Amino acid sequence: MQPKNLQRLLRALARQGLDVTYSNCTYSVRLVNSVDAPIAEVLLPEGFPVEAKALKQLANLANVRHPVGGCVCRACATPDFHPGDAGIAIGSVVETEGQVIPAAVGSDINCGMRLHVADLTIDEFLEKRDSFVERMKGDYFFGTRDVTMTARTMRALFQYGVPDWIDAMLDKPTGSVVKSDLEQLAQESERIFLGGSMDGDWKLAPAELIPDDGLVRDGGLGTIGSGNHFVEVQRVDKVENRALAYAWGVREGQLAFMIHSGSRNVGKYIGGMWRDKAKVTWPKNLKYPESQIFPLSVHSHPELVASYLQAEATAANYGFVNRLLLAELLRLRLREVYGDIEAPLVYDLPHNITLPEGQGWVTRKGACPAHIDQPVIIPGSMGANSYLMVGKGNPEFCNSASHGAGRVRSRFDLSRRGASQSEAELGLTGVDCITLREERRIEEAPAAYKPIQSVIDVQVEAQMVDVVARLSPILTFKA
C-alpha cells in the first residue's frame, strides 16, 4: 500500500533537486544531476512521516565521491531514519571503496548500547529504589564517582580498549573498580562488539588524558551524555526465542539495565579534527562539493586514511570503557542497595563507527551492525517498550538495523512548545525520569520519538533482524 497523497509528495521532492519512488515500505532516493551516484533507500513504515532534509542529506551521502579516487558502492537508511544537525541523517548506513568520510561518524564516536539483566523482581526493586536512585545521582549528575586511573591506564585504555584496560586494572586498581570483580569483566568482554577493542593509539587522545605519570582523573569517564543518552533500568516482559534467550541468560521477570553513551568529549575532540582535516585536504584546484561532506582518498592520501581509521578506534576504545564503567557504577550501587547481585552482560555494540566490510568500509551514523545471530538492543523512548533482537545479517541493508526509534520531533520544538503541552501529551504519564533539568523530560518526552512497535516490524518484514525479548521502561536517568 502506498502513503497518502504519494504523487504529490514526490512532486515536491523532486521540486528540490530528489529523484524518489516508493514500493514495499522503502523510499529510493538519488539527486536529480546525480544519475551516476548509487540509488540510496530508506526502509520506513506506512505512515511514518517523510523529511525532505534527511531524504536530501542521504543523497547527498550517496553522492559523495572523492576526485582523485573512492566512491560509496552502497547507501541506506534504518527506520528511525531523521535529519542530523550536522548534514548527515541519523540511521544513515554507507559501504565505500577507496575512500573514508569522516563526516559520515561524526563526534559522537562509538556511541552505542549496553544492555545488563539481573535476577531482581520489581517488587524487590522498588522497595529500595529512593536509596538506588540517590546514590545513582551521586555518581551519575554530581561528580561522586571516582574513576581514577594512572597515567598509564589511560594509555592502555586508548591504546587497545577493554582488554588491556582490565589488564592494566589488575596490575594497579584504583578509583571505585578497586570493588569491583575484574576477572567477570574480562570473561565478559567476549559479549562485546570487537571484544571491545580496536587498533587505536594513545598519542592520538587530548594531550591532558595522557600525562607522563602520575594519576588521571577524567570528568568525562562514567558519564551518561546529552542528548538521547540515557541509563535505563528495565524490565524483561515477555521472552519471543527462548533459545537464544537462554543462551544470552535473558529470562521473563528480570530486570535489565540499558545504557546509551559513547566516546562524549574525546570523540567531540577527534571528529571534529578529522572532518577539518579532509576540509583541508580537498584538493586545491577543485571546487568545494555542494553537501560540503569531504571524504579522504586512499589514492590521493593513504596515510591520512590510516591516521583517521586509528584516531576513530582511538575514540572508540574510550567509548567502550565508558560505557562499561557506567554499567559497573550502577553494578556496585546494585550490590550496595540490593546485596550479591551479578547482573551479568547480555551485549554491548556500537551504532556510530566505521567498519572494514564489503569492498572497503561500512561507516554507521545512528544504526548498528546486525550480524546473522549477533545480539541487536533497540530502545524505544523512555516511555515505550525497548527490545533485544538478534541480526540476520540482511545485505540489502548492509548488515545492519536501526538504533532506536528516532524523532519525529526536535528538541528545539519540543523545548519551545513542549512546556506548554500537558504530561497526557508529552506521553509523559507514568514515565520515571530521573534528571536535574526539567526541560530534558520534555526534550526527550515520549511524544518526541516514533511509535516504535511500527519501527521493529518492519526490520522483522524486511528480514533485518528477529525479535528476541521485549522489555519494559520503569525509570530512566537523563543528564
Second form
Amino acid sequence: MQPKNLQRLLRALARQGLDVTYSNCTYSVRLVNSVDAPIAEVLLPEGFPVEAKALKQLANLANVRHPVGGCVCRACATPDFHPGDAGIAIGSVVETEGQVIPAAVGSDINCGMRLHVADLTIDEFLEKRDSFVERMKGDYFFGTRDVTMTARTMRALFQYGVPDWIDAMLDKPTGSVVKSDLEQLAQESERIFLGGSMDGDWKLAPAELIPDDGLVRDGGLGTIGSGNHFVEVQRVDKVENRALAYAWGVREGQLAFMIHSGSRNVGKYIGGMWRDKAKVTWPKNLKYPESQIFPLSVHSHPELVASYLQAEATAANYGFVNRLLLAELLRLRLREVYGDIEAPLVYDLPHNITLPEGQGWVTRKGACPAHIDQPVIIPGSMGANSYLMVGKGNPEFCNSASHGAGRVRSRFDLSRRGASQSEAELGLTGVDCITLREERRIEEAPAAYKPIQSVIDVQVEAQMVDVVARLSPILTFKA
DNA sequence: ATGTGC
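The block above covers the form predicted alone; next, return the form predicted together with the DNA.
Now the full complex is given, and it begins with the chain already shown.
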C-alpha cells in the first residue's frame, strides 16, 4: 500500500477510536482510550483492505478484563481475519490468564479440518465418479446414513471423545459404522489433535441427546453443516517437504479427501448457553462493557470456569466424532465403489477451541494451532487449492495460523448481488460442487474469498508455518 | 456458525 494512502487509513481508523500502526504486513491495534490493554497484532497480505469493524472487534477482545480478576496477555489475528457477527472477529486468537471468554470461541465449537489420502489415481476415481457421488449424496444430503448408538455410547462420546466412543462401540455395536474397522479407528486416533479426546462432563451436554436408556436419536452426527463447511475430494498436487510428507504418508498424485465441519447443534447450544452464563457473572453494581464480551473469572467463579471448559469439551468431543463419521461414511463408499483400498487419516485438528497453554488458556476462533512441527491444515475456498502445512511455533502470533483464505464479501452481499453475476465473475467456472442448494454455491463462491496463495505466502514469510503439500480440488460436497 | 436471514 502507498504510504500516503496508509497514513490516511490510519487517521481514519483513529477517528473510529482505534490506535493502529503498520509495519511489515502487520497492523498493531488497540482502542485509543485503553492504553493498559495489550496491543493486538494482525498479519494481512499486502494490498488487502483492512476492515475497521474487524480491527475494532479484535481490540475489544484484547480489552476484555473481568473486574474481579483475570486478564488478556496477548491477542492477535491471522491473515484470513474478517468481522464476525457475534462481536468476535473470525481469525482471532486470545491468550488469557485468570479468565476464560466463552464468546471468544462462540457457537461453532471444534470446527476443524480432517485430511485423508488414498492410493487411487484421479483417472480411476473419475471413471466411477457418478456412482460414488450418488452414494455420498444419500449419506450427506438425504439422511440414509445410519450412525445410531446407545445412550451409554453417547455419554462416553461426550465425556472423553473418540477413544471412549470407540470402546463403547466395541462393547455394544450399533449402526452401519460397525462395518468399519473400529480397531483401526482406535489406532488412528493418535493422528487426531489431543487424541480426539478432551476432558468433558456428559451431564453438561444437551440433555435431549442423552436418553436414560435405549438408542440415541441424533440428527447431527455424520452431517456436514452449512456455511463454509464442506467435504472435498482432492489430488495431492505438489509435495514441497518430502521428508514430512513421507512421514505423514502423503505422496504426489494420490487422491485425498478433506473435511471441514464441527460440532453442529451441540456447539451452538453450549456456546450460546455459556455466553449468557458469563454475562450473569458480571458484578451487579458495574455497568456492562461496551463490547458486550463477558469473561468468566477464576477469581470469582472458579467452579463455572471448570464447568464451562468441561461443557466446551463435550461439544469438542462431538465435533471430533462428527468429522470421524463423515470420513468413515466416505471411506465405506470408497470401498464399495473402488474396491478394498486404504484411505488412512493424515491428521484432524480444530480451529475453534479453548486450550490450556502456558500459564492460562489460548482461545482460537477461526485460527489453527500451529505449534512447532505439528500438522496444520488450511483449506482454500471452493475451487481453490488447499494446503497441508507444518507449524513453526511463532509466539508473536500465539502459535497459530489461518483457518482458510478469509471472506472479503459477506454472505448477505453474495446472496443479494451474487445471483446476478456470471459463473466467471463468481469464479465458479470449472468448479464441481455437489449440492442441493444453488444459493450455497453463490454464497461460498471463490469471489467471496481472498486468494489463498497470498494468505499462505504471508504466513510462510512471517515464519508461522511451512508448506508440506499443496492439494487441488476435484469435487466438493456442500450441504 | 445455525434446518438462518436481509
